[in-house]
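Just the one chain here, the form predicted alone, laid out as structure tokens.
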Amino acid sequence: MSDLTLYHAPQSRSATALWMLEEIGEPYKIEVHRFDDGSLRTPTYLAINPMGKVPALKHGDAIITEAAAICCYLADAFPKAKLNIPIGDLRRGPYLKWLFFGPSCFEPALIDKMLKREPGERTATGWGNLDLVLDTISKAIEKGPYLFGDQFTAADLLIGGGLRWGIMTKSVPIRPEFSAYAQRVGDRPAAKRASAKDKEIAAAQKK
């Protein structure tokens, strides 16, 4: 039996754990939930995750929420898979970098293209603006194929897949090295994987 629970809604940021757990290659359980019926709200969900969001994640009696915690954890829980960086590896540092870069500077800065916000000054947000966050991206995967030469991390999955969700809501404009990146992580076996089973789940909630 699985030792590790997704805990899962589809077409959400919860898709990142769940290609991240393709990734590893390690068995899994998906406790299924929705964002209107209340599931997220109840006592038993909010004791996984008082925030009542997914993704959140259980490994034994470990419970990890937040999408690149998740990723972090995993790619460390789980070496064989060769998708984190190891600590006394000086590029450890630049990795962790990349892994808190998406959820504190990118998403943001999608966000707020997204819902039209006008970015705030750069010395009051961490990301600054769309532009500045997709230059500092631009330039970091130039050399490729991916952020860390030829090894495809954990921090690949989220900036790649973020790039990914940027380019299909038409918050990120199209640059060659940004449509050649989301194309490369996206044609990963795991990424099809993953996807293929949220667009599954997503259609059975639909019946």
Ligand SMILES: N[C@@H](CCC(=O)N[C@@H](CS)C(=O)NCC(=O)O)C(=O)O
Given for the second form:
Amino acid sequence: MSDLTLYHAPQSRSATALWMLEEIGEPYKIEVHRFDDGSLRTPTYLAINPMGKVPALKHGDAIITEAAAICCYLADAFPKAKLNIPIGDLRRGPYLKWLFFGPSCFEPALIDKMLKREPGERTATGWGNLDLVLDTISKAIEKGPYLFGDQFTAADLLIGGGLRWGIMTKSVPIRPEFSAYAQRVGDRPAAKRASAKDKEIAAAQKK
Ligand SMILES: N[C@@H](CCC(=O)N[C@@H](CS)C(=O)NCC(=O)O)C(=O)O
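Having seen the form predicted alone, can you show the form predicted together with the named molecule?
Time for the whole complex; same chain goes first.
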């Protein structure tokens, strides 16, 4: 028994962790939260994530927060799913680069765009600007089908998930390579199961 619990709120960044758990295929529990009832600010939850945010993952006694770290952790902890590139493989470095690129470059650039914030001076902001980030992703997926050829990894889940979200919110301009890649990752059965589960949880909260 894997003893995995996801602390989740629907229609949020924790959808990434939910999708990753579906990819891994191990049994897991979900503790559902919402943003308007104070449940992310209780001492019990703050002991899990002092940031008062989702996602958080409990595996045995270990708590992991930050969506990208959760994806990286699960991919390594359950290698049978073949979603990681293991230590010892020279592609491990580039793989980690993409796992970090998601939250440190892609996400802040997207948030700048969504919040209509002027990107700062590109030499000072770690992510430069959205065009720079998108051109970098574009180049990396042009050969495809995934960042590392035929192998779909946790890095595709993060970058592809970010692109899907950016396209949906119209923060990412339509480019054929983005649409094709976003469609490819979104068509994965685990992505569809996670999305259905997330919608079901959101609908139950509205009742
Ligand atoms: N850096 C975190 C961000 C997590 C995050 O901001 N989660 C939002 C939902 S999308 C949240 O829990 N917000 C509730 C709050 O801050 O009160 C990650 O990548 O996991």
